[in-house]
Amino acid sequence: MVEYGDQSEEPFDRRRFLQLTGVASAVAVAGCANLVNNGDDENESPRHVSHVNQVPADIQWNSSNPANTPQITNRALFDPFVKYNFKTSEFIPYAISEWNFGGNTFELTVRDGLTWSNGDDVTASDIATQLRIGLYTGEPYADFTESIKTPDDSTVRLQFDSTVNEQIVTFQILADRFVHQKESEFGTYLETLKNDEQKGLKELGDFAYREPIASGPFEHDSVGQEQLRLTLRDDHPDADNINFDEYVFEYRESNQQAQQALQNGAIDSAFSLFVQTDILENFPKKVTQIQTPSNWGYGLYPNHSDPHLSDRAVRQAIQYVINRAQVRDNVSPDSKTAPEYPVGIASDNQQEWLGDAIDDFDTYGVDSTATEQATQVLEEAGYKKQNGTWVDSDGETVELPIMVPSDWSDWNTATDTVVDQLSQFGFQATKETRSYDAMLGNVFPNGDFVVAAAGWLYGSPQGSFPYFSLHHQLVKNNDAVTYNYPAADGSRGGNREDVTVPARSGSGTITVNPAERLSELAGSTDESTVNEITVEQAWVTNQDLPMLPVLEKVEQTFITGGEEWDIPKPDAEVAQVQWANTWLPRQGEMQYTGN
Amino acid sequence: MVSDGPDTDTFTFETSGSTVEVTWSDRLQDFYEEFIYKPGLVAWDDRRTRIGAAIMSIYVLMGILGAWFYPAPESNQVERGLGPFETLSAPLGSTGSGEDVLGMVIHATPEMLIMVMSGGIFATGVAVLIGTVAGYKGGTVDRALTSFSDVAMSIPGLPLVMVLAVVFRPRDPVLIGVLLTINYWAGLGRSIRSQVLTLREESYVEASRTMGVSTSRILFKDIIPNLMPFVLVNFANAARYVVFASVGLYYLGVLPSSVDNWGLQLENAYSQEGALVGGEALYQLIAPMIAIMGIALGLILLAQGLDRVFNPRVRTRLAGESEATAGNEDRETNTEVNM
């Protein structure tokens, strides 16, 4: 069982370091940029900026309710159950302090001395709140899941209805979950929910939460159109670890406006930013950039319903073309990497997963634009070049529109080398640019392109785990996108088909179908059967395309230092857990030195 | 002055005991020297339009033959992120993506120039027509067509072409000039309107008009040769207002971004190489931003020195025919520039 993995570090004592430094202190460091006049009595607080690239106004913490939903701020008004440090591979406990699994039983312990920002003790019955609410809102874990009890205050038993996997267990209930709904507040929606299930979701993704009853070490001060402020909450069990009063995150609506403000100084810190290599050099050195595996990254999803994209032939030679290593050169070789296989497990993972039989997979040439390839596949399909254009047995012109998210820069320059490499090579390629929210709304429910980019991996920390990639690409991709692959759930588009594929090893083919198979393995706890289909889906995508992989992501989370804060290395361990700005704090670890 | 019946090759007008038999040729020549030769003297003295016509006639130029000789643009066609003046492969630098940016620049000039023709055409052509027909026909057609002027006008401009934009996507330069300057020709029809409505009074018109000669003529005989001036000074300034409207929406990315434009070429910088931002990639703004900068001078330049066709006693004494301004030399005078 894991223990509480930072309780025996003597923990930093903030009122000792107040009494240490005292008010001489605060007028010496009266002058740093970072300091909040409270007002009247001229008193000055340390204060932590970090960036935000929503308008905070607009933000509200009810996670059922789609709109406007919180990608940073949350992190530090709420707890986290667990983190994942993706240097160890293993979970940190937080406000979930132990579990256990058994089989089909999961049992969670809440971290003693937990409480909510009202005074409120947070309990077993907080948790199984929101789990609960889980089972109406379609979260994973819903499927398997028969009950949810709380046998005692601080414990919360989950039933399931079968034997299930403990990773992919561990890994929906835990990763990426936060202590946020609490049953007072959303107790009355829950039972709402029981009553009439269309009534109870129709109130709860509507309901805007907007003055949040905070579980984290910070609690909701004040909120406008540029600026959210948080203020330390002394009662927290991790508070003694945080030497700063404010934390606050300033809108910056682009990318550049984000990297100007680290570059001068405006920001103390930013989550997951995109910063190209040149920039980067001309960050001041006391910028400290940490990067973690996202899981994640930039890919093409075909609409399987269009005439050629329906063609594994052409989502072959789409693969060949592009020369991955010079899309990841041109964006950024620093914080993207070019996975060496295109299959539906993230590249970190491959060679561990795949093991021996990685040789038999097609890596559809990395650094380099198979045209030989690419030009026999699509022959052998019946294609053929007219005036330089790919033409189908009809005439028809393979069109290959590509669309992107106008505001994402990264995207958009991969897309101008992946257009220009498919053009070259005779398809008629364009790009096509909608805003991300466009793309959400309306294009990937509505399977409304020919040729989408959006992520193919399934994202951090679930990404680890290959289940949840090969899940996402062959059967229901969590970015909802109806992309018409025969084989996916109905909800994008499919019919849970069988898919037929090449053998792996000698000739002939084999028939598979990927729900059932992804399914089996869910329910398994037998290791060599999670290993056989993993590498027998693998091969499915590998072989079959439903998406084409391009590009993995690295985060990249930047912090300053210097003699304004204490910060670890960025490759020190406790580092490596996402978002390091909201987790370093609660580690004593991001300290405000007054300098 | 002279007009024609409709089923005769020559008119004779008679006045006071005279008889003057004016053919074809006589009448070409006419219009040559009334309507381009008079106006293109006097226009061509002014420096500013010789300036403004030198400066077109390089775009022009970089949008026919550099277009066709230079190579397009495309990615990891040089090494990335050069300089400018390091490489003749690519004399203002390559983009993070090895693009050439002095290639990005020239293609993006055909595509320019279309779109700024059909703007300028699309704002004059409709301005006139209806400012014409409004101001001579006069009563209900007049009451109609301010109207629709008015409301035209009242629209707020760049909301309008946001929404059209998004909703029609348009990718041909012709239809973007055209989207870019849907209701900007109200404003420039009131004005013609105005004009018309002296014109109208004139004795010629007046004369055309007792003859029986059909409106339609009259207008295009009459009227709008008289006009043509004015309009092509504003023709230059709809033009202008193509050029950064067109970048504008570009670098906000409401117009699709599969056009070449210097618009686009912009928020590449901005966006993708971080051209602000530390100032590497600085050189990679500034060439779109020159060359949309040449292109508006050049057009503003056009239209104040067309703007001295318009006053009639400097354009007299220029075209030879009077030294009655002899003195007013130096006399200046400019549109209105609406940047």
Second form
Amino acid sequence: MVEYGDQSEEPFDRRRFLQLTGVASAVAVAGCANLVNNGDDENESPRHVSHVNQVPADIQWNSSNPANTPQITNRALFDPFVKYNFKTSEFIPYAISEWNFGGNTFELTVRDGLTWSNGDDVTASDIATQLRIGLYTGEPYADFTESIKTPDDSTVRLQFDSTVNEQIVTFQILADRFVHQKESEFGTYLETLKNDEQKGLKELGDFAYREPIASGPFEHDSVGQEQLRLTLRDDHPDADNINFDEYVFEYRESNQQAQQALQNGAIDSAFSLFVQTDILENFPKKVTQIQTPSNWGYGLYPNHSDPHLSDRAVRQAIQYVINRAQVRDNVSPDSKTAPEYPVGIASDNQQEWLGDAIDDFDTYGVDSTATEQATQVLEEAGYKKQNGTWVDSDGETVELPIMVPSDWSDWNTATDTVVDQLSQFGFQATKETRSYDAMLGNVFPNGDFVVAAAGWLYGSPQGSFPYFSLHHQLVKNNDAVTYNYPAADGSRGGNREDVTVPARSGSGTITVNPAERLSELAGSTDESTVNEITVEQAWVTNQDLPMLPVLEKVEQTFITGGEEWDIPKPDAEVAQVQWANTWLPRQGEMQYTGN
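For comparison with the form predicted together with its partner chain, please write out the form predicted alone.
Below you will find a single chain and nothing else.
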């Protein structure tokens, strides 16, 4: 542990306030509260205060339970298998120190010296328990994994039933995965799953993990309505890189509240926060913005069980009507892009993967409201305008209530614009809001919406490889939304059905099964096959529109530097990860200076 020098010359205000209050951890003051007084001057210890927009007391850390899962706190509590660096496009070893691909095998080595916060070693058996649970809960690697074995205490070997694409395997097994399901805590659920899968899934899905055993450098200490307090573990392999004792997450309900907290120094970091250019210009100079690719963004999920939205013509009409460039400009042109083609591929990768075929794809009018095309497709499907409002052949009005997280200001601005565009065209469009927690907990899994705002791409880093976002749109979306698309997996309300769309060239139609074709892609090492299926399935998303792409975002992470924290420059290689405020401490690159 790093020893702290004499702080006697520190200005009075913050420190004196803490002394007078005598409160150790539940303090939030204007100006960074980076010292915690435990009763006297000798016991002051530094802390980092970050932001969370979930009520801390509601968070639970069982990733197999979709209710109230963490957005950022898990990244301080649990170690990532590896970390993906966007500057180098490479994976950095971490909890998994080595991995080897063998065509039909994938072998992982657990980092030496890694422990849980109760003192137990992190073993191959813990990792295997977690990966085996994933076979039942529908992790993508379940489609091709035959068995998971542990030849010794530090080795996990996945055996596949066929040859699998190396890039897909590497992303699926390593990226965005954390060491968090300890065998002693989750092994009993795995046993139930083996004996009675339905019972096991229910019990596991209902389990709220409130006091987790951590594998990361910080462990759970206390939690309330406003604050989650984590404390540094001395026995973590990277503890010596961290010179502050507490990592605190404070609740700010809205984006504006989090912005204000950064401006006045009440928090030191925010892992992902939408900040418009004019507001950013007024931030203190010590607040650093780190931008990373998102491969994710604001889209609309039609509930395919809705009588109107189950009609492809209505979905296409909506896509024609939405002027994506106008939505982008109303939200923030500096942190958002308007995708050129509505397909299941990130904007930066569309030209690369679609090649010469890209001219066949429909843009639906990226910077216009294509009312003529929208009218034509609706009228051909039997819809008509009645007193300025679109109705179906039975005279039923096309109502489009769009549900959006109440606490995401940029998405609310985007939805306001979309509602205005759709209303002007003659749809009866409205905006509905729910907290993001409510959307994750009830709205998404129950399919309790007509149109829901959610991510149309898989997200970084997987989103840089088309397979993942195509799978996200067509088969099993990553947000666990029951959107009842017929081609989707049963867990998302579908039946893995075939899809028939117009042929990409010539006349006629093509009928394909997205689940089978993407499974074929995942099992292919032949580049031409991968390219062929990618273009084909992108075409299906472009024509059938299982989701409606609107915007893509650039991630904005904020960390306070200045005299209080020593942090790297925003374009430094070490900072080009998601999310830097939980990764830099492990690397010794976010140090409290005590000034």
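If you're wondering where the values come from, they're calculated on a predicted model, not measured in any experiment. Positions refer to the first chain, counted from 1.
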Rigid parts compared between the two forms: I148 grouped with Q256?
yes
